Amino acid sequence: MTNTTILILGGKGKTGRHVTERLQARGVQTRLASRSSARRFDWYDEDTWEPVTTGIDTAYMAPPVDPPGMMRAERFIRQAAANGLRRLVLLSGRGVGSPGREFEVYEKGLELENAVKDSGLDWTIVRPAWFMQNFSEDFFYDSVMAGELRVSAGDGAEPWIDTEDIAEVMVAALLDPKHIGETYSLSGPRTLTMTEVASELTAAIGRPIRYVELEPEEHVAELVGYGAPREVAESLRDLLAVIRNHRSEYLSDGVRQVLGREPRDFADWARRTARTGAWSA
């Protein structure tokens, strides 16, 4: 238990809202920071940074996933530390540090991690695999609803993880000082290709879902054609490179390290999510 107010940067996102719910259930005060929060926060408006960190010594940060946004997050960390922040739990990713032009977003992620480590803050870094919730929210939701996962992931596999597991790890890291200075990699209990994901979704939803493999530039063109900004489409293409290049076909034991249990399975998550009506037409 802590008497401090914890700042949640990305409090309405796939992980942030679950972190917030769990903290509030424990009686921990939180301060949500987003473009629509009471204290407005925008990564691209530095005038909004200081007000959200004033009086805060602990924060959870889900940074932008594009390289320019990550560079802004580095500046934010330095400013927040100067403004009194003392403890930071960072949402990173398992592909961080992957070299090469195709992996620029992951190289920037490593630079952000290093900025956290060099900030003088007490830090914990959490590197999860791709979220299961990307199929029920955000990136791949429209594809699921259309019955086709049109994605440039090749035949690579990923150990998809439930954001509920991530949130439980984050809360433990925020509240227990034994996690200071630790980096945890998180994954689900097994790897799945997009073809296997489509099969699991078909079984859970009760209608056919198939995987249509796209070339990376074809994927970008389709996303832009649907109205996505080119930089967002290119960031998604680059994030998928780790799967496409078979660099994510391994399991991580961070959930077990922190929580003492196995992570949730994709099939169980898909059935549970289908029962909520998330994919109802």
Ligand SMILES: NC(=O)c1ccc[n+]([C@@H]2O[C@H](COP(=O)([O-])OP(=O)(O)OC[C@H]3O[C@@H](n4cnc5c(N)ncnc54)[C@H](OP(=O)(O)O)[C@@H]3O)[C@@H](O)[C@H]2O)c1
Given for the second form:
Amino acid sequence: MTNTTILILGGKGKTGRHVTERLQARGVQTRLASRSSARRFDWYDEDTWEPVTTGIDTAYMAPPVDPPGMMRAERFIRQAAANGLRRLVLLSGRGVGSPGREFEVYEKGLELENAVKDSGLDWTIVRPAWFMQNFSEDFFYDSVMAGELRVSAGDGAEPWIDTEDIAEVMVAALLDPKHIGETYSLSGPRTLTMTEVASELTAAIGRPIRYVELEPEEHVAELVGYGAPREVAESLRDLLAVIRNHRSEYLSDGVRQVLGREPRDFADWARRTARTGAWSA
Ligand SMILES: NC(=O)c1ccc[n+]([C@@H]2O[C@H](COP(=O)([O-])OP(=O)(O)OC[C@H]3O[C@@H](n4cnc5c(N)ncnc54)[C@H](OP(=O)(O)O)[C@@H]3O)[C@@H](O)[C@H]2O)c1
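Since the structure above is the form predicted alone, I would like to see how the form predicted together with this ligand looks, so please show that one next.
To see the whole picture, the full complex is given below, headed by that same chain.
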């Protein structure tokens, strides 16, 4: 229990929602701020920035995924530190800063992490693998519903992680000062290719789902055709390149380090999620 109110940026998202639920269950006050929350906050409207950090000393941040948005997040951090913020837990991405990450989205991700470290704030950085919830709530949901995972991931594998595991790590980081100055990389317990993901989803949902491998530019064109902003579609293409190039086929033990237990498995997550009706036709 703490008397502090924790600011949650991205509190309605795939991770932020679970961070908020867990903090509230422990009696911690939270201040949600996003475009649709009572306390309006928009990365693209700087007039909304200062009011959300006023009176706040601890924040959880899920930054935008595209490079221009990340640069805005860097500016926000500097402004928030000047406005009294003292502690920040950042949702970053696994592999940011590793050799061979030649894409702008990783370069900007590293710049954002460095801005956090240089901000004078007490920080914790959490770098998760790709989320399982992308298949139930985000990029890949429509593909799952259509029975075809149309993705440019080649035959590379990824150790998908449950955002509930990420949220538990975030809550530990937000509440326990022993995590200050630490960077944690998190993954699920095993790597799965898109073909293996399709097979797990087929078993859990009870409908056939197959992987249709797209070329990267074909994938961008499809996403833009469905209404995704080009910058976001290109960021997704570049993030997927790391899977396609087999550079993400390793496990990270951040969940064990912080929580002292193993992360949840994809098959268990898929069965549990199917039972909630997430993929009901
Ligand atoms: N997906 C993955 O596999 C993966 C893996 C590693 C790291 N990441 C990182 O995770 C972060 C995304 O976190 P998430 O997936 O938990 O979030 P998310 O599900 O994408 O949710 C986005 C949240 O941000 C808010 N938001 C969207 N646009 C906004 C804007 N212009 N201004 C203010 N708030 C805005 C949304 O609420 P409103 O709609 O109300 O504004 C929502 O609460 C990204 O930085 C990404 O790089 C993702």
